[in-house]
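In the form predicted alone, a lone chain appears below as structure tokens.
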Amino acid sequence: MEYWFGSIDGSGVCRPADGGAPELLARVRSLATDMREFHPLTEEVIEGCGIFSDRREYIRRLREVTILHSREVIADAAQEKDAELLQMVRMLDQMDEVINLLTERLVEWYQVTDPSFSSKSRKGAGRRILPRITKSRSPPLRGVAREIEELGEARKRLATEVSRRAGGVIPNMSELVGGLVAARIMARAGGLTSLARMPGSSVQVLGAEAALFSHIRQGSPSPKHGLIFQHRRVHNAPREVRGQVARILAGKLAIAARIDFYRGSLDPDFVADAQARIDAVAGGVQ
């Protein structure tokens, strides 16, 4: 019977396997061992191997080998073309809760600097007033103002990047909902390898995770869309065929996403067909 570490004959005589780690995990990965066969090892026999001089010693070089194997996995994963995408989408959400965060303060430190500036004016304001703050008499106060909007144009480059790369790493559903849509889908799933294991059922929900939780635990009504709502085809669609929308878009997102992660290249004939299905359903709406 072969082991990691080495195989054990029918008379129970064991022979080692030559190498360190590396030659070890090597050998894990060629062994192809049938289940039905597999005798799994006890602590008497590691013992009575003789290749390991005690329990101890038999976990410190098993867990070696994991390691090693730990560290090999998760270097395939940084080196998928999605991975860097998927940082980049992140940096991107996490940019727009800061820059929201800090308007939002300025706003009230503003409030107390000009009395003419009133509640109903500050109502909406957000991003739209950091010009008129960058006025202001106050020098911190302009200060910070313009460092928040140049934290906006840096929000501007980084959203047109990730645009631009969706169409490289997920060319189909780029052409579908749009870049920028399309890599903060593949982000909420996880990256394109879960993405493209999705029904397109948990694709339609995507991003609506809390109003899932609630209709499965407390009976509300369920969602009928999570982040593909930010496409213009479902926020612009009527309300009565909005979650058809949804649905049908969702769908075909699903598989675009494995067009996109097992052929890696755009379909136009699948593009169209998916476009002119979801046209039908929506009416034409843009």
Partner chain sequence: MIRIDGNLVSPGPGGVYNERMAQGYRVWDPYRSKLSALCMLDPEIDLTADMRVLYLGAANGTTVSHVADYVECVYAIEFAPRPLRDLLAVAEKRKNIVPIAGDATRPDRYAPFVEMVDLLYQDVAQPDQAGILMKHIPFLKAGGTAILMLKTRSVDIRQTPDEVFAETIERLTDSGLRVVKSCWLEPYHHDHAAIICVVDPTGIS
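Could the form predicted together with the partner chain be shown next, to go alongside the form predicted alone?
Partners and other molecules omitted; one chain follows.
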């Protein structure tokens, strides 16, 4: 039986493995343990080996190896090239939320200072009247409005950067739906690894989780599209074929994600084929 610190044969003879924590870890990794035959360590076995002076020493040495392993796992995860993109997308979405909330609150405030103004009948009131508020007579109000505008600028820069990086990390997906949407889909799936393992049908409803679960639980109509609705091909498609476009696009995106994950380079033939297939259904809508 093979254990982290060495092996023990049938007659209970213990052969310790050589080396420090890195060598022991490498050894454990190369082991093929069969749980049907495996006997976990017992105190008698550990003591019988005589390698460790006492229980504390045993745990201390064991922890050296497992902590080293954990650190490696963490470092590997951080090094995956989608890790930073993921954080950037999440930050972007959060910024949108914050900017909208702050703008809403700011308009409320502005209405008090200017009784003739009502945001009620104005479309897209928030962002459009921001420039007007920056010229308000109230200095604190003006100051906050300017800060929100600043935040909007930072958001714009971040969006550009997300798009740019998505082109490198997920080139095929970006080519299909644009970097921003592609990055959002990847972020919602929890990373490229999990997205590459997802079926197209799941990709189709990513971002429509609430509707999906109400469908499964209460039998309401199933959602046609989640995040991929943000792509112009889906939201510009005629109502009748919108679900169909979403389904085909999602299928192609799932394939694109796998190419991006396993190969990592742009496949122009695949993208061209996929575009043609989607256009055939969407009627070439731009």
